[in-house]
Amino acid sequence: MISDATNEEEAARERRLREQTDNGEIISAEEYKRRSRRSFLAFAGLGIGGFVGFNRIQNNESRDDDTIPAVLRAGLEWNEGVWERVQRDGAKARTFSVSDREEIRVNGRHGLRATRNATAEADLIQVSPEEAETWEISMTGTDGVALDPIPLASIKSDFEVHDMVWEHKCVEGWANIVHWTGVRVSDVLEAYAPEQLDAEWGVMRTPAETDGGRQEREYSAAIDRYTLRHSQSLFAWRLNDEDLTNGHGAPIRLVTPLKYGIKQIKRVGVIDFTNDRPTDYWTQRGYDLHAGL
């Protein structure tokens, strides 16, 4: 038979445990129900407020030629401004040893496809070695006047060649350390378009894709002046000591450790310089125009 003293001792122990777990407060069943109702109503209110706020953002009017609500675009532009202010002359991204390089997959075939749903190397527009020898990058100045084109042969022969190894980063969250061979974009522009070096932007484009003989829209990437003039921004024609494949942007592409991969446009065929805020392929689809690291 359990004594009264034992019962009192167990009761005291239970009170101590409750005080420890309930922060010293023991409440009645009625008070517990009241607080539960209040918590439920508070969370319900937050949920409804979040839904209404999201709906208002989704229905917020977009700017001309944009696909996302103006309030979200304003947020992206604020973020761009922060990154532009922290850019420092002479600052460089970390580089690695050639022995650290890795294979990198083909990710993104925009501007390269011979068919709308191209998924393999054979489905891409092929640039033969003969075509590569005569490849040129056409340019338009900030005044809209066409400039002399840049021959690929000149890019390969007339400028100092640089081998750089850095981490290529994708907006999807993956990254690879890769080895690029090419020449500085700034060196090429200094020789072929010196008056455009102060342009705010250079919009690079691929030749237009085709789809069963029908010409499609070209792929584009807007590159800011800081990146164009940076010593680690290259026009590259080799990746990991091999000539670029069509999937990686043969015969010439832009590479830079300052931007995510969506800005490192493959198969550069055109550069349009502008001082006006431009748009490009991914910006029209809701991405940050800066897309920097």
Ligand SMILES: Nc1nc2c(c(=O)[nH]1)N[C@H]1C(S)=C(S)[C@@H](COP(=O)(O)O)O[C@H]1N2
Contents of the next structure:
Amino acid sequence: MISDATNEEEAARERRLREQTDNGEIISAEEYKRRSRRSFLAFAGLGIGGFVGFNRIQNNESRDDDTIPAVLRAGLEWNEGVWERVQRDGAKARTFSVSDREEIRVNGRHGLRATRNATAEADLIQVSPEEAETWEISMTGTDGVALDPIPLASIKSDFEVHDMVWEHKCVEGWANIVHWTGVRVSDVLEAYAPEQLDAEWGVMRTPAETDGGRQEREYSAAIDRYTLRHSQSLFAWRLNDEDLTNGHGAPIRLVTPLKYGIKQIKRVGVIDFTNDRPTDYWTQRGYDLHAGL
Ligand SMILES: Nc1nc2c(c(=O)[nH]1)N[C@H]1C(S)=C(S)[C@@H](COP(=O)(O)O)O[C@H]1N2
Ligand SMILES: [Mo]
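Can you return the structure of this protein in the form predicted in complex with this ligand rather than the form predicted alone?
The next block holds the full complex; its first chain is the one shown before.
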């Protein structure tokens, strides 16, 4: 009996997800991977010039993990130009069924660490459930003036909740299909800062201070207006049906399939809107400002 009910619930949920995530094409994870492989092979065919570039990367001295070599940067700048031209309303990233979802590692702990180079979950700044209850996202407008903050409690209860399943891609070259639960960034901004939806950029940051200012470094991600308004950009608090761990960005993070992982900032505490070309954590280290997919 119980399992029947659960199955039915699951089936209803799957139907709802399919409706919600129906962007014209939902294909199986296998078919998707086959196609990705095919385009990768086509791409590899262009590879002699790439090989020369690769040698230059290998031989590039004096780089720490925060800088990227000029030869890669040139490609990223080209990518940036293309991104600015190709973005258009209505284009949606491919979505998947819940049953396709995979595990995902914790990757990147900037702005989350209590001690330098910490990797264990216990060495991250812990956001307790009590702290999460009073969590707010503070904001400044394009004029630099502080706006009323967004209470996390409101994010979680005042907006339509969406479940979305897509492939999370990291610039390091790995990808996983993951299931997010959250609300649209655009719905929240519409309610709390409607005039800022005209701003060209919203720079999201981890909180300036968490837990007595033990934070190692502030992480930030500049998000363009198109992405802020896009229906697949979410403030998410659940990953694969579990509340976010500290490592995955508790209590609230940004997710969007339009961007590489570097833009999907974990533990959002601040949004600064601006019409000027901004920088962010990875842009300051040589990555392309758009990091679009
Ligand atoms: N605060 C913060 N957010 C971050 C990062 C980080 O270092 N700090 N890394 C980014 C990168 S590179 C990726 S791939 C994703 C990984 O998300 P996950 O750890 O939940 O898998 O988080 C992104 N958001
Ligand atoms: Mo990443």
